[in-house]
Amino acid sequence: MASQANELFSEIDKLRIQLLHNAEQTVQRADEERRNSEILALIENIILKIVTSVSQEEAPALHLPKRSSWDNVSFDSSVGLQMNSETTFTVVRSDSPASITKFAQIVKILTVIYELILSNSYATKRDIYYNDTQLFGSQATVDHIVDDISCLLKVPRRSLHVLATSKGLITGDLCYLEEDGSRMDCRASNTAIPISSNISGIKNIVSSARFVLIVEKDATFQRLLDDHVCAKLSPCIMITGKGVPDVNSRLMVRKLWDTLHIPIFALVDADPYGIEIMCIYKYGSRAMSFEARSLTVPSVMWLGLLPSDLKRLRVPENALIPLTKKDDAKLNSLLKRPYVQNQPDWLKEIELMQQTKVKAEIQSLAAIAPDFLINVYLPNKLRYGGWV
């Protein structure tokens, strides 16, 4: 049994080894919390310009970085995309019909996050919502607002006291504190626990797992949790963003790599969107590029399913899906991206997938036996080596 397990770990153990050694060569990241009187100051040189414009009889304005240009991003290999230290800016004036709401609503958020830190509690940015609903109109006004402000005050945005409710969930060997002090025991292995909302605040970390697996979906992270993957593939941690993945997903992906140095592997779809958010975890996100280097991890591992695996492993054609106009737009959109033209076995995978022009879910490979993914396709692909 023993020496299975040294075989299933061998590749494993040389990448970890690998990845050990190129963080050493990367500069360690800076501590990026800020203390709550820095950024009372920052909130209180913001309300000092807006009153000092209308002592002036001038209509108050704020300038936003655009989080949305890719003008204003860059990318470094061992950060991921990151924002520009000069950027360019939207202008939100309260004297234009355009904006005045928005300015309204920017400075009501600057006033809540004021008082929690001054108060040193805490709240979600659904609580923030439903403080004043009318004026925000929607809780995605309040969420875009809220990382607007973390990126113009250049702070991570739980040091703004602004918490997000977690969608992802995570389960393995592992074993943590809570900031309040309760312990989360993620060891059973058919039930999963949600990501914790606060992640700056968890310590005492403990787990003797040797890989952390991402899984894209809930549906295929269910399944797994079914069949008992992380006995089977023991000791292991298994987390999914359920699809696109929030904020905290990505936090804790991070707060796993800093603390336990292990590898991470990406198992999502074959398709251009899979690729996307295996691309979100490993490099992150442009509208986040601000807080990239707490939400990032440059060495995550694309472990499937790969467009190559469709023909090696001769997956039915009925189990294949066409491309779509929408697919083909988005690959492109990829090959664009500067962490691609970084990645050549990444360039390889998705020009099959344009040359094929078919994509495929994970669960395709049920269409060569019910177990296969389970039995056959994660063991080899850790056994032998088979990312990239």
Second form
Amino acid sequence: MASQANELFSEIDKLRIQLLHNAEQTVQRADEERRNSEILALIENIILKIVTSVSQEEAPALHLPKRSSWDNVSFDSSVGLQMNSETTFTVVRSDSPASITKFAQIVKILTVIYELILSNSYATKRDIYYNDTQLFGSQATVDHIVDDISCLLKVPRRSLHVLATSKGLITGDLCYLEEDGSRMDCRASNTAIPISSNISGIKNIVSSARFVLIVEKDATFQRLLDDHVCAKLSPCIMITGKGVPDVNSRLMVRKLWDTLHIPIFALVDADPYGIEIMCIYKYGSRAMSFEARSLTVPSVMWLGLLPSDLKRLRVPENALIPLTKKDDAKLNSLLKRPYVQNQPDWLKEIELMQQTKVKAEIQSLAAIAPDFLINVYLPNKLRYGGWV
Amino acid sequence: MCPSHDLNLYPFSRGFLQHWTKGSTPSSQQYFNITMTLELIEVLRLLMLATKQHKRHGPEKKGGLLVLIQTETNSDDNFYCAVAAAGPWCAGVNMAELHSVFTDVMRRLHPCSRPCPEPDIEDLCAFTDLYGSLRVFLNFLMKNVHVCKEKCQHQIETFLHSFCMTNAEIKVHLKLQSGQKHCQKEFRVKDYLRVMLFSQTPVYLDVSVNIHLESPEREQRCHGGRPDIGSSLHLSIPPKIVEQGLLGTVSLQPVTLLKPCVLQYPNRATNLTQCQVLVYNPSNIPASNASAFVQNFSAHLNCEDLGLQSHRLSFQVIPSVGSVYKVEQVNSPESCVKSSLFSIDLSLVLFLFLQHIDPFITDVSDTMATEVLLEHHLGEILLYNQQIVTNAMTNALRKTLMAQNKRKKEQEKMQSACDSIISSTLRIISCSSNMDFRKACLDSMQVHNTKKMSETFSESLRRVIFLKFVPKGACCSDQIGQKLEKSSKHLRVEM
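Mind pulling up the form predicted in complex with the partner chain next to the form predicted on its own we just looked at?
Then the entire complex follows, led off by the chain already shown.
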């Protein structure tokens, strides 16, 4: 049994050694935690500028870095996508009907954050929305502005005392303490716990996991959970962001890497959106590039489902789906991204998908055999180093 | 009223005069008293028809018009009136034809009248000094005036004021002399725009505003209102009026004018306070006999459709202005907009221009007679075409008010956002424990405590936001196309 377990993890252990060696040479993660007083001063500076503009009979305006522009982002292989020091800005004016509401929303949220920090309390983005639903209009507006403020002040959102309710789940060989002292034990084999809202407050992480498996979709995650995959591939940790991961899910993956330094594998659908989701974990997103250093895990490996697996495993054709025009556009977009060029093996897989013009979900492996994923695909992939 | 009037005066207007001698409709008296100013109206009608053909072509033709009224010696009921014209606007008049028609009109109005005394040469010299030598001079009697002179003066002024609104290129001088009392008024238009009606008829619309709007540079300020030209529509002539001799086609074209132009003040609140409906004859002089229709028009207006759901319209007659709808806001919790120190009152004028075309009528005399007949039956014609005229008027108003209603909604949004900005900013200042920061804020606003800070910052931010001024390039006046030609005259202040 022990030898079988060792056989399962031999390639993983080799990978771990290699990753640890590379990690020593990478740039240290910047300590982005700022003191509360610094953040208060940053907010006061913005308010003073507003007051000064008004005193000079000029309409105040806020200059927000453009988070959605590729022009403001550059790629560093050790970090991922990160925001340039010189960026273009969007001007939010207070004297234009088109932008005054946004101006008011930003100043309102700055006020909320200011008071949270002063009182050393925390609120979720949902709490902020309900603070003034008429002004904000929608939760999405609050979410967006909180990230804009985080980027404007160059501090992570958690330093603003704003929490987000996590949507991700985690399970496996892992125990830790939350900031409030609650002990979280993820080891129950067929249940998962929600990812913490306050990742930076997590301490005393205890785990003997040999790897972390990121699962793209909740459906696949639940299926693996039901099949006790963590027991079968023990010791490991399994995590899902339920699609495009939120910041907390990404922070958690990063936290596991920083603490455990074990290989992190991604199990995503063999389609352009699955690849993009995996890239978010590995290299980050354009919108959150200002916080790349604390969110990205450049060591993430693509375990499956690879486009080359479809041919190799002779997945039945009726389980394959033709690419749509949107899929083609997404693939072309991925090929233009700087990080794809940095990964020749990933580039090959993406080009193969372009050539075959088909995609497949992880569930397509069930067409080979119902338990193919759990009993054959995953163990063999891990045993024989079938990742890229 | 005037028993000396010959009922065979105008063959086509017999019905009109019968109507008139029996004591004309309350509506026409309400507008201006026909019994007093009939002669003046007819003379102006004649003059405008005589100059119309000449005005159609070529560039703008300006000039002056003098109306000189004196009481007859030993009679308080008769007035002598002299109408003089000078300047390019009347240069092409066929004087022989004009005098012939004028003599004919006066003979019919006053068959037994004696020659009128010439006015004081000094009165005419002042006029010719301004506009050059007289091209037209018509001297006549206004007879049997039975109302007080003050009311007469008001009504003449109202008529001339309305006249100037659509003949803005002509400066009108009114002189009234009664005994030792002399009164002079000038009707000058500060800013006007040329508008082409019925595709070929130029009209010079008064677009000037009477209120002062602050702006950093006077030259950059738009000086007028915004006319919107509606589509012309054909009116059907009731059969019985056709039998009386009104043939050809009658058309009506609405033009709305919202004053002042507020595009350069994008954030200021606006408030419609007045709506005026003016009807003009084909000769471009104000028409009577439409007051009843105009007054009843409000009953057909859907205020909600026009975005005036929180308003009510009340019909009033204002001396020197004429018939207007006063627009009042009905205060309710839902419609109450925060009172704004920066609100601009808007007035809306709906011009209804008439056109009559009969290819078999060419000379001035027949044209004049036809217009008199048209004017006499105007109320009936408008009523006969009530549906389409009301629709055209409503559509014209709706189109013009659409932009205002959108602006109002944006205004409400801005007010709400501004309140939020003020409260958020002041909250941070008041709860900060950073003395340097608080002091910097107070010093910036030149106040000594947070209470004063609250008042000053609030007032200053509102001023900065709501008094925003944009340069003239953003104004509609520069963007209006072929139909409108800008006039950039800055004349002396109007009366």
